[in-house]
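Here you get one chain, nothing else, as structure tokens; it is the form predicted on its own.
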Amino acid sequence: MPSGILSYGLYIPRRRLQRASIYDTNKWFAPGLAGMAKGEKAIGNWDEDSVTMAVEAGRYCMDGIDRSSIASVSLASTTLPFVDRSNAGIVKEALNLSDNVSSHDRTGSLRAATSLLMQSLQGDDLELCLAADRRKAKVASVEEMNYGDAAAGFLTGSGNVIAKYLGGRSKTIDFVDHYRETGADFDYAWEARFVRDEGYQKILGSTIVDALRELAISGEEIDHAVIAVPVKAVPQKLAKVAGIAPDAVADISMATIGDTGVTHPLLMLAMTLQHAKPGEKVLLASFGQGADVLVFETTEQLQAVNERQASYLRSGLADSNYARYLFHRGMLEIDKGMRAELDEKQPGTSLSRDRKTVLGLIGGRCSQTGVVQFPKTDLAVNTESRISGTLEDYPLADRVAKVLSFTADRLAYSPDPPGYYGMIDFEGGGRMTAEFADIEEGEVEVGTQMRMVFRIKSFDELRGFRKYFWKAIPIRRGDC
């Protein structure tokens, strides 16, 4: 059976800050800016990170899979929250994997999705790539300009593909268009024209041909050409050197979600393929200290996963709150108050012994009364014959919740107040107390429906480790 890609999921958060925004505050330094103060990017909330916006791409990119069947899952990304601790394993957890699945994480150039991407390909086995980048930007600086956040995903293996791979190319050169030490929080980038001029075309220009030319496929041929270059008219350019038609560049996305890192070969190629018809080529092509290019050919099973994400997509929310950006940034100092004076110590035997409720949000139900309770413990609630190890595993994130009540709370500390948090409980049996994410005000009420995301529950600033639990998102008519 073909190899190639059997789903796809993208994550895009909510917020879409206005360039605008960045440019007002900072012309009085920056008249530079004002060419580029259109449009909007997409920006993470204070709680996400590249681990989360993994979680909810690769939860879309499974909908409908067994998820036992999964046998790795890789995490790429230049922004790991953690060096030394599995970022991918983190990702398992939460997407309720077995223990048995390999884990990797893969980082130090923007080509490392797909590079990872490339390597999947190779082998029959079900592989889940994910790839996400949350990265930081000094102010009044282009690349503040630029960079938005994002998450993708594909799952790859032989079977019903929804994208047959015929091939690729990949070439390594340590070309230095841009760098950012380890421990540094800025890129230091190199000047443009000579990055256009001996890295795109010159580097990328010449795998894209000798790709083609390797698989004795022409440039004509190609339906939809994805090339991750964010500058404009470069991809057109490149294009052109292979025989590629204009019209066949994808749009780089720029203006609404912007320069997403590593994510951004793979969510221009999910984007593609959203509105790609069966038997199409398309041509996927990175850049970052080399490049890849990788060939597909489209099949009849992409219309219902198709489908399938569009039920999934969100349109965004316009924000013009430039200084709650940096503060979530960690770039604005503010007086957070004595109430943000807590210990958040995650004591590591504690996330051990209960790694499953609390990353993965298990609970239980009981085999004699079928009821659910959270979090799961050796004795089922409402049962009188209080026998212990009747409660079996039972997944909650993938179910629907409703508010029975909640609260708006500006008084305890929330770095995006107020702190929303309330009882909720799900469909089919157990309730919890939880915090509400992406919330603004009159959005939530008793009776919302609500869907449960994998968020940072809090940073313990003193040891340098972040906490990750599950909050409640509304679910929203209408989003697209």
Contents of the next structure:
Amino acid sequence: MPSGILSYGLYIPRRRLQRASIYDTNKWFAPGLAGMAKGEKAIGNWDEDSVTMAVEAGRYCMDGIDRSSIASVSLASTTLPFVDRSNAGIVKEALNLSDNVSSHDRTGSLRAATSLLMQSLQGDDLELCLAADRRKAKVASVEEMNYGDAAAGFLTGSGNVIAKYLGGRSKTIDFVDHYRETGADFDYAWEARFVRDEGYQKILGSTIVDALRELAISGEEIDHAVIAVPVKAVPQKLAKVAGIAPDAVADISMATIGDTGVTHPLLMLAMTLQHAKPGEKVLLASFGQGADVLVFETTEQLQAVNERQASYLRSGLADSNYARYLFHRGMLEIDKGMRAELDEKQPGTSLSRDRKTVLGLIGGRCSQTGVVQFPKTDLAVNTESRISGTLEDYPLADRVAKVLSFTADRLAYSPDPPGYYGMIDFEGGGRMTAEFADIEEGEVEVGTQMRMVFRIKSFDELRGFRKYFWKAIPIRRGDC
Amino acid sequence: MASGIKDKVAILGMGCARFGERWDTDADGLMVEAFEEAVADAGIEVSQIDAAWLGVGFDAQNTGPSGIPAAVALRLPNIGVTKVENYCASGTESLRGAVYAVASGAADIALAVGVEKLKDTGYGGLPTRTRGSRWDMIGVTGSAPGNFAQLASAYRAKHRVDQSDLKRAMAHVSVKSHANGAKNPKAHLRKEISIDSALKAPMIAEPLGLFDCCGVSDGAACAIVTTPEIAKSLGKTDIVAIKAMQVVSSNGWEMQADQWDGSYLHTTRVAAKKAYDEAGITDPRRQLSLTEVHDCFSITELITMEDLFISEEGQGWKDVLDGVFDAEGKVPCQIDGGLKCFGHPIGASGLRMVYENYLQLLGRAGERQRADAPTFCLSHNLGGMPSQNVSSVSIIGPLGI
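Pass me the form predicted in complex with the partner chain as well; I've looked at the form predicted on its own already.
Entire complex below, previous chain first.
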């Protein structure tokens, strides 16, 4: 059976920072940014990182898929939160995948996601390939105007593929158009004109041409060319050289989302598949110290998966709070007050014991009474069963919940005040007091339907650790 | 069924420090202030005290661990001093220890002291703290107002009370307590406020504004208890006796099972029923003369009136607006200003409530004294958060009624 893509998932954070708000603050210093001061870019909240965004994209990928059949999970990113702790391993716990999966972190280049995808497509196993990036950029830089946050994922394997993998071509050339040393916060980028001429045109352009020639596919046969170069006109120019029709070239989504780094090729591919038709040829090209080019052909299965997926491009929430954006990226020192001084030390022992409770949001269901509770305890909350050990694992993360009580707290420290939280009841049983994420005033009432999302709970700044847990967000129109 | 505590233990003497922002003194000084008043009131020598209990809520900010700090500060004879912590019921818990020691016959005279030095934290409100390693991973690190504000949202939804009506009733609760506190020389906050200023105050945790929240104070309070017989032998005539002491802890039912609706305090209802049984009270609205309840937030006091079965469920807000709980009302609540204005030094609060009831029963409440002689006087504490808490209901009154 041919290998290919079985499903895809996208996660684009809700808030969209207005580029004009960046420019308005910085124009005294960098008036040259005026030309870029239009449109918006997707920005993750303070409690999102590449791991949490990847989890969200992964959940969408696995809609309708038996999770126990997944053989591996990989995460590609240049902004992995941990250098030594498997980031894909955290994703695995949040997605409640089997302990027997293999996991891989892929980093080091903006090409990391396409290289990962290419490798996964070699085999028949069900492999979850995720990409996420949340890059920092210096104030008043071109990168600050461009960089957006997003995650995308593809489930690869054989069987009912929505896009058959026809083959691909890689090139590796240590072309330093930009770089970021280990531990550094910011990219250092060379002149755009140099990158365009010597990088995109020579390296990526030739890889596209070579790939098509090797696969014996002509440029005219390509129905969709996803050329993930976040520079206006470059994809069109590369397509022309390869003989691909201008109207086959996919939009680079810079106006509304921004340049999402490692995610970008996968993000554009998913968005292209969403409006593609069966039997079409799709070319995916990415660039970064070389190039990857992959070619797919869509199948009849595409329609069903497209219908199952949410409308990812539902309008985000316009955000002009540039100061908050800087603070959430650790680039503005705000007086957080003494309440923020709570020691957030995470004992490794308790995290190990409660791994499934904390990272997987696994509750318990009493085998004798059927009562569901969170967290799982030795003795069930329903006192009819007085013997210990009656609770069986019961995953709650994908269950819809309803608000029972809530508040908007302006006293307790929150990086995104006021801090919303409340008690929620899950459909099918179980309840918890949960923090609410991404809430705008007036969005929550008693009875509001919520879904759970994997987020950062707090940072231990003293020891360089971040705690993850689940939070509730309102189910908005267009959500899965 | 147990015979209960009614009339087995008498209060021999009580004392209470001036509550407030006591920059001038520490936990030791506060304890001494309350203790000296109590010893003088009791008319005993310190050497006659057989055992002591110390109630503290946040020991890290206060006394540090163990009962030793009370033994040292008060120069107690070498007796057992047991430190107890049970959230905001810590003061009541210390009294329960002393009362049970006397009732058991293990001690003739026992001391309860509660103290809290909160104003060494550097900010208003209660200190943020860990609640254990599992909680810290999955619980919400909110604030006390945030936890109790949720009561308002669930109460309003369940009883279909208009937001503005509930806000007005909550404001009335606080205006009443400020008026009462103004008459109390030991109170932390002694300024009257208007309904309008309460309604317009800055938001703390929706829908609780600044004036819906109690004061966070330094303070201490003491009780010296003995048997009625010993009290009589020491020459006491108007003997105030313990009628009921009930403490009830959540067992996770509210937070983990699916039945609690978030609009009331389950533990308070259980504790109230047990306490009324113990004291022989059948009609609390008619039989209770005074209540000192845990008004950490205005909404808590309002809902507690229902949980104590003084108001009908869903009707408490109307009783509040009708003035039932005002100083001149049918069942005055917080006639001393309450947590709201007397202040809320956690470990001392339960004892402070009993102190006011004790003064009222002996006609020693000065400007605040109720004209008609009180009989059953109730005090109530609530520690933790509505979804998981400890609730205490204590009743005192004249011996023999």
